[in-house]
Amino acid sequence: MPAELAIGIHDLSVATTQYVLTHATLAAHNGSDVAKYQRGIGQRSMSVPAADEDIVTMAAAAAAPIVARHGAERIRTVVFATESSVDQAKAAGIHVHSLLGLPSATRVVELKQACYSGTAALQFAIGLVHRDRTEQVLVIASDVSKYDLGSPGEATQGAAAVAMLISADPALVRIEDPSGMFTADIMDFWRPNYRNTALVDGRESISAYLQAVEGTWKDYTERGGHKLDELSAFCYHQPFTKMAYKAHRHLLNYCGYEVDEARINGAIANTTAYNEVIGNSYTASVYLALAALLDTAGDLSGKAIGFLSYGSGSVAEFFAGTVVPGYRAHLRADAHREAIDRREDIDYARYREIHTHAFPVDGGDYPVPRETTGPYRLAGLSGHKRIYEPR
């Protein structure tokens, strides 16, 4: 892309829960081998949400520090992200205007489609910027994924939210043109609105993503995207982070390349540092690998990284964006690090108690204990309507 026409992400910006359940934990309770969720999917940890904490609190945690250092002059309009959704018809990104006081002149949209629509919305933002090189759009990925207590996807659950200032003359990476599509109907994770947990077909999953990998390649070289020698890393959705690794193998299994341990490690390793304590946060997922990307690998100005967006169901992007020389003056590492690290332990008996915990639907006014140390919280229900305050 030139860079008369440079759009993309100007500023980055993550934040998780009040808990963590690590997963010797939940290994000591199930009588497993530690190893078995380590080394077999990936996984340390996983951020639990506090009674009063859900995807909006999160959110507007991971935005209000953009908004601090951006104003919200030039933001005009909202994109929320997500699949873990708190109402049927308003947009979660309402909430989160009101709480960072954003201008009434705003639009603000919610995007659904598994883990796929944080990435709708970054492209949505890309179209809007290019049309009014002078606006910027605030897009915002929150997820809470949660599943049945003793299911085979309890061990990749997590919540984490990243916020993304997408502007002009971005400060971090460029997002270039073109992009892979791939789309297929496809019943490999789902949930159904009667549910609270979602459903999941891990190896139909599995096999899902791959052939995503490959339609989305086919098409993004197809379009004249870079070579694959001339991207540097990979951010891939990671539902755990051993599929990056699955993933990457593939991909170059695809192409014809031999596989090499070592060549896989350099492209994936920086990428999973977030999600493998943060868990699976579904929409936000890709770009956590991105915020770990850019906080903890070697100087990458001028590099080019690749991107694989899947959402279940299942649509997917492959699309590629060079990070910008002097990035690392705009990072926010030890703000993301006091945000993992910040996480009180839980014992198995307490994660059970949250994971059971569900609100009255009668309409009755329910106030929510004071529990996170977060910036924002869900303060009750009243009326069926959420309550959020500042903490």
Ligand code: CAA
The other form holds:
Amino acid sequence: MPAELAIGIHDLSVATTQYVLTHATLAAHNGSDVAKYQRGIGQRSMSVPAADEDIVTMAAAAAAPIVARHGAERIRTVVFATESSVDQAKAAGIHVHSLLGLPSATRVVELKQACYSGTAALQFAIGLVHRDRTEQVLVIASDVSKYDLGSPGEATQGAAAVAMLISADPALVRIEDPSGMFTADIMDFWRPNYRNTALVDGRESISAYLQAVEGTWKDYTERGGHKLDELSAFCYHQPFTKMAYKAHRHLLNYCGYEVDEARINGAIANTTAYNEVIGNSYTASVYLALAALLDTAGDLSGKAIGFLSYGSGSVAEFFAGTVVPGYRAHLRADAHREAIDRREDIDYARYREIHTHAFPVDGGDYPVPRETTGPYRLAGLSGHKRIYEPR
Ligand code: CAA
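Switch from the form predicted alone to the form predicted in complex with this ligand and give that structure.
Whole complex next, starting from this chain.
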């Protein structure tokens, strides 16, 4: 597509939580060798939401700087991607719409398909901008990943939101055709409506992910996508950062390349800096990989990047984007680093208290203590309604 007709990511902003639990603290509690976490799965710490934080407060915190920079006049649609939704009916994006004071002439919707739906949101947004190039779409991927205490998944929890402004003539990344798609009916990871922690078959989930890498790549190349060598870096969904290395090794094997660790490092190493300290942020994870790549790598102007978005269950998509020359002037690297560095370390006892907290379900008034130092907070529950406010 000629550059002047391009559509893609015009701005990107990351937010995470008030607290952080290190894997050293988790290992000291459960007797694991910390190397299993730091080297084995490639994780150093995980974001933990305060009592007055959730997917809405993180989403609003991520999106507010975008609205402040570009205004809201052209945003006609907000698509909120999540698998840790706060309501079965109302879209979480409506709370964000209200907190940010967006115009009433806006369409707001929530999308779900495990960790994949951020990419569905991006592709739907591109379709809307194709229809009217003057419109912009605010895509927000926000999730809190939660597994049972003491389960193998516990070390892969985390929480973050990534907000992206999708528009014509984007400043950061032009998203290209084609996409490679893959769907398979697999129960590798799921969360029934009556549970607030996910269920997972860990080993099955890893092989399902690798099967999806093959399936998407096959469809992508059959539709005329880039050759592997034409892609400078690969942003994979990162439930834990070692998964990106496993996936890329698998892709190289599948394409008949010698497995060369230096080549794998070159493709992946710049994409993991945020995920390894934030943990799994489900829908946001692949776009946190992009944020880390853009913020920390050398000049990528004009380079093509591959994206592999995987959502258990499973749906996956492989697509590519080209980094726009001049993109570095539009990055938010300092704010992203600040959002990560300002988190307060918590000990295991505090983490456990937060993990086991659940609101009563009787519809009473339950104000939430002030904990977050972020811009928005969950003030409480009243009459079964969540009340949000600027802090
Ligand atoms: N030093 C260095 N490495 C060590 C070590 C040590 N002391 N001890 C173990 N390791 C290595 C192991 O060799 C292993 O590496 P390989 O996989 O490369 O062999 C790694 O550390 C993990 O060890 P285990 O497999 O023994 O760990 P585990 O059984 O406790 O669980 C897990 C690992 C299955 C990933 C688990 O954390 C889990 O279930 N996580 C949730 C599911 C998940 O993230 N799945 C990913 C694909 S699904 C997806 O992507 C969607 C999503 O977001 C959920």
